[in-house]
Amino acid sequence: MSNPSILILPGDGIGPEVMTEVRKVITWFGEARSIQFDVSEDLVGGAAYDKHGVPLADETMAKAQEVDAVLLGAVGGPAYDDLDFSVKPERGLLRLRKEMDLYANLRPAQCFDALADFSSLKKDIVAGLDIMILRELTSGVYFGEPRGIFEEGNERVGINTQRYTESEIERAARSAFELAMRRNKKVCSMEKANVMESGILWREVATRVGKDYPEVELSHMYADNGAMQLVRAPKQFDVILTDNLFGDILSDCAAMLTGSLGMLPSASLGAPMENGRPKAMYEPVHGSAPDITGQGKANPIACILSFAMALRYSFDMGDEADRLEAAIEKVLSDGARTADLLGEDGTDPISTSEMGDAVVAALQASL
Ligand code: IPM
Ligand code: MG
């Protein structure tokens, strides 16, 4: 049997340097574990742009198409802020979503004990914690028709629109339940079904899909009540299923509860591919970052963490996206911290390098 398939792409910004730490640790999985992955590398985003005048090249969609895996670091950057919308760094990323039909947005937010200390909120009220949001990913605002600026009279108007089909409310609830079997068995649906027409329907089919989920507690909640819940009380939560717009904005705040954005993997999955695969891309919930770009301030643990999500999901190695995991959560309480990390005690920063090397030696010394 072939190895299994990676495509990374690093895109820009930091994207390429956290990259760079991943690749250590696949590295260390082929050497130690006998894990071996084809990986391949190509371009998205602005570095796509610079070459090929398009965020993603045709061919490179083809390749991630084809691939068992895609891990993408990060795109955009103020260089590319006044380019023509249609080939901004984000549509690169849009159109791999959209392409690849990954609906199912998982943005796990664990708080690791090591850095309660760094979050925004009491420490009381996020240690522990860990919540998923399942975000709904190729439909919605984001990809709703008509949209467009249009003239109207004598101004233009801008025009997004929200759209589900019951089908796509289906499946990314389904998921949600599916997820929720695994871990506290308890899912918050959240939409505006006080204003929108879609936050009805979406309460309608969440409820009709969890009648197939007896076991699993569902309840509904405004998504501004949402935000205020995950501020307040995050500890409440065990599944979030959301749609598009509201889990991106959802995702960040929910990000943010955990001490540091760099900290936070996702991972994008589809309808099983032939080998029983889901479509799968992996990436970082955090930007490109262009204020630290190029010195050695990034951290690398949300890709990495991608990556142990990618061996968890895509190749359903359980207990190697565990150790990995452990490792990550050793060096942490060892005290490793990368510039975000730090507080007011004075202790000085390691490189991305740095800490990708010490995850490296945290898995050996797992062994
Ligand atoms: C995210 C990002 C993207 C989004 C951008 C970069 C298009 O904010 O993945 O959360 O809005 O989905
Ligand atoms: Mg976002």
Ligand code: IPM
The other form holds:
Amino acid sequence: MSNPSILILPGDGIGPEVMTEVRKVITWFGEARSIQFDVSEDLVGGAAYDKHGVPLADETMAKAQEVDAVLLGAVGGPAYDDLDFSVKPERGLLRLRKEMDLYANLRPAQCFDALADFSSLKKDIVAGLDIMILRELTSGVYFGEPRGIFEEGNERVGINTQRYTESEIERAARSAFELAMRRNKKVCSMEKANVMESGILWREVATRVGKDYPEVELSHMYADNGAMQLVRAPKQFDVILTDNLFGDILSDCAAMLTGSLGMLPSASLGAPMENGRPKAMYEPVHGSAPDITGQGKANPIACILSFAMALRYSFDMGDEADRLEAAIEKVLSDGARTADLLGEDGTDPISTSEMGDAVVAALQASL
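And the form predicted alone, for comparison with the form predicted in complex with ligand IPM?
Next up is only this chain, free of partner chains and other molecules.
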């Protein structure tokens, strides 16, 4: 049986720095747990443009289609701001999502106990928070037609179309229910069925799919109320299912419950391949952070947690994902802090590399 395969795309800015720490973790699993991965590496974003003149070479795209999982660091930076839109670094990321048909975007909002004070909300509201937002990623108002800016009489009008087919809603909903079966068996589907026909269809399809999962408690909520509830009582949720537009907004809202973008991973999943594993790409939410690139200040935890998501959702290694997440919890509980996690207690920050080393040490201590 072949080893699971991973394509690493460090990208730009702090991407290579945080991905170096993920490689340490992957190496540890091979040496200490005898879990071997076939790892390859290539270019994306500005790094790919510098070498190939495009943000994603065709050969790299072909590799991404063949591996079990893609780990991506970050793309973009001020050096590429003046490029034509068609070759901006972000186009490489969008091409990966589109051609791999990664329709289910998983954005966890998990608040480690040691960081509860970093949230903008009261500690008792966010302590122990662990929710998952599943955002449909490849349809909806960002892709619907007609779209554009047109002349209408004596003025211009901007048009975007919210469009969903039953099958697009169904596959996202089914992914949400499958997630819930691994978690606390609750799905809250959020839309605007009170004012949008697409919301009515969304609710109907989610309800129909829910009947295939009798163990899962399904509830419905208007998305605007959902945003309010996320900041009022976020721990009422387990899995939130929502569309592309509302998911974009709600996931960013939930992100700030945890205190730092440097702590937030994500996964984008598609249809199963021949081996039964879904096409998948994992990436931290934080972006390329050009202002701290090369300074050893970047927090690698979001990227390491993205690898933990790969263990859980691509490789069926939930126990190992738990082990890695527990190691991160231990490191934070012991007081290790990169610059983005510093409070007002005078604690000195540790470097990107030191945080990665601390996570590996905690993993070793877990044996």
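Note that the coordinates shown come from a computational prediction; the quantities given were computed from them, not determined experimentally. Positions refer to the first chain, counted from 1.
Asker: Could you find the option in I240, A104, A308, V209 that lands on the hinge when one rigid part rotates against the other between these two forms?
Answerer: The listed residue located at a hinge is A104.
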